[in-house]
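Taking the form predicted on its own, here's one chain by itself in structure tokens.
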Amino acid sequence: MAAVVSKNNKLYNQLMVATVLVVTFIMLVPIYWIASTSFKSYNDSVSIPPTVFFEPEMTGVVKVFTKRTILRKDPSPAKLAKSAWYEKIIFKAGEKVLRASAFPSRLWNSIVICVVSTAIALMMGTFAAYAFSRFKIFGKDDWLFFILSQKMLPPMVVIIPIFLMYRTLGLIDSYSGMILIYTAMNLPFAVWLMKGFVDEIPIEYEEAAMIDGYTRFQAFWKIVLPQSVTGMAATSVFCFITAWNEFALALILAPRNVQTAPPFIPSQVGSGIPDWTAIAAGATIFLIPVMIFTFLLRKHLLRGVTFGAIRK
């Protein structure tokens, strides 16, 4: 009998390995055939049935950091031999280069944004979330779902009454009217998260320390802030991916001058058409600094998301 159930355990083992190796391998199908659109050409790009097999070129790469116009008639061998190698690159397009684009400062924006509004949202949060955790707070369950309510509603519902609001206080298109929509829309989140790593921490320890002359602050911050980590960092994790991502909202408020990356990279087009090269580079590269930001964080990352904290 107990081989039985051990050759049944080893299938069933073997069985979620493959399943885990399949669902792998469609997550990654998106992000390689995105990563491989920036390095085709055009023609490969559009082409039915898809090309799988060509020879890679930087058109795409070059295409999103500037901003070109239809070449008229082909540049002089003079010419051509001055002129820099992203410059031939786009002459072989069918296009001249005008001037350097906006990807770069949009891309900035983004990082400067979410960075700011996602530490905000996490000091905020964790705040709020020990209040709940650790006080008795009168209609305390419906103070919780009032705050996880403002989730419910997606941001093409409010955006305008918040376009209204903002547009009167004078923070259309600007940094500080970003930062306060992308923490507002991450606080819930981070607070929902961050009480349920709280609530695992052992109370005990922060009583030991007020007995031994501690104050509620100083044991919050030597006791329980330094035991959050993990919590911390899956929930900034999480928080700065949202607000990474955030469409919609950025498209409204923030039009021109701290326009954000999400709606800056669409809008990359041809002659009159979608240049799929550009886009999928742009978003190749826009992909970047999340992968950097998880990694710089995978240590905490995992035991985060099971909810590795002490537990009682």
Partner chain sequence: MAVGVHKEATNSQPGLARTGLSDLSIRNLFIIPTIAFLACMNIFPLIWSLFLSFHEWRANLPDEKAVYVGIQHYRDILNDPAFWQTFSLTAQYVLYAVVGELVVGFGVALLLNREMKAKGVITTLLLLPMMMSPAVVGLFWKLLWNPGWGIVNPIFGLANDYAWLSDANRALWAVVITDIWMWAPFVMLLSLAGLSAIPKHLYEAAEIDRASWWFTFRNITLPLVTPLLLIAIIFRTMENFKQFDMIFTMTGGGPGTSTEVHSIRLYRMAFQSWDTGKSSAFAYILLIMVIGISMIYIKYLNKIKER
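Quick caveat, the model's predicted, so the values are computed rather than measured. Note that the rigid core is defined as the largest set of C-alphas that superpose within 1.5 Å between two forms. Positions refer to the first chain, counted from 1. Compared with the form predicted together with its partner chain:
For G94, a C-alpha deviation of 2 angstroms or more is recorded between the two forms after rigid-core alignment. A movement of the C-alpha atom of S47 reaching 2 angstroms or beyond is seen between the two forms when the two forms are aligned on their rigid core. For W108, a C-alpha deviation below 2 angstroms is recorded between the two forms after rigid-core alignment.
Next up, the form predicted together with its partner chain. The previous block was the form predicted on its own.
What follows is just the one chain, with no partners and no other molecules.
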């Protein structure tokens, strides 16, 4: 039959491919919309009906990086000549720049907290994963279950006592507090995912090395670790993205100085009128690393989202 209907089949297949393209297009429209809004002028961003084609400008991007106030009188030509390019852009929007906004420091906070917590989670996770993979442990499945169950806790449920604990220890709004909580959030994941990767490394390699006189630790350090570099890279990117995207814990535990980007971006509603160009610019800048990482990770996504249970 296959031979007879092959022409029909081909047409059908093409139709399906076309449908896939349409679906992909629809799924991507929201992302395009937010990215394009960051380059719209204020008036284009709130026009009815919405503007699809427009002259791109940097106003929104400059706005998210600056604190501004309303321009009460137009700047003198001399002053205008002295102004930087971004100040001119803001003058054109009827405002003037006062100083830089908190956005760069919020991004920096996000980077510091996510990188450090990822590194710690990865380190502890790899060690634990190795032990769980290679050694006999009493009640191993129960321990693994316990570790994974920590990942299932709803943030809103644990946050009340954590808030109180942090308050007592003076960890609210501190880098160490945020790093600790993000490490705890990612550790179960790191253990499970790394265990999957370590399981795949043939145990014979270490055995051979140990026969050659390596200690157990040397075997782990010199044989197993280099073998699991891919796994560690994938795990750390996953941990990083999870921490990067986290919102609820940061909302409560990092209210100000070490606030990360996710709670900051919605707070850029503008002073008198919601300015979607600035919010969109902030969101877009924030999403760029995630998009890059998604492409880097594409081979490991399935494994990641199932805690290493399904490998492909």
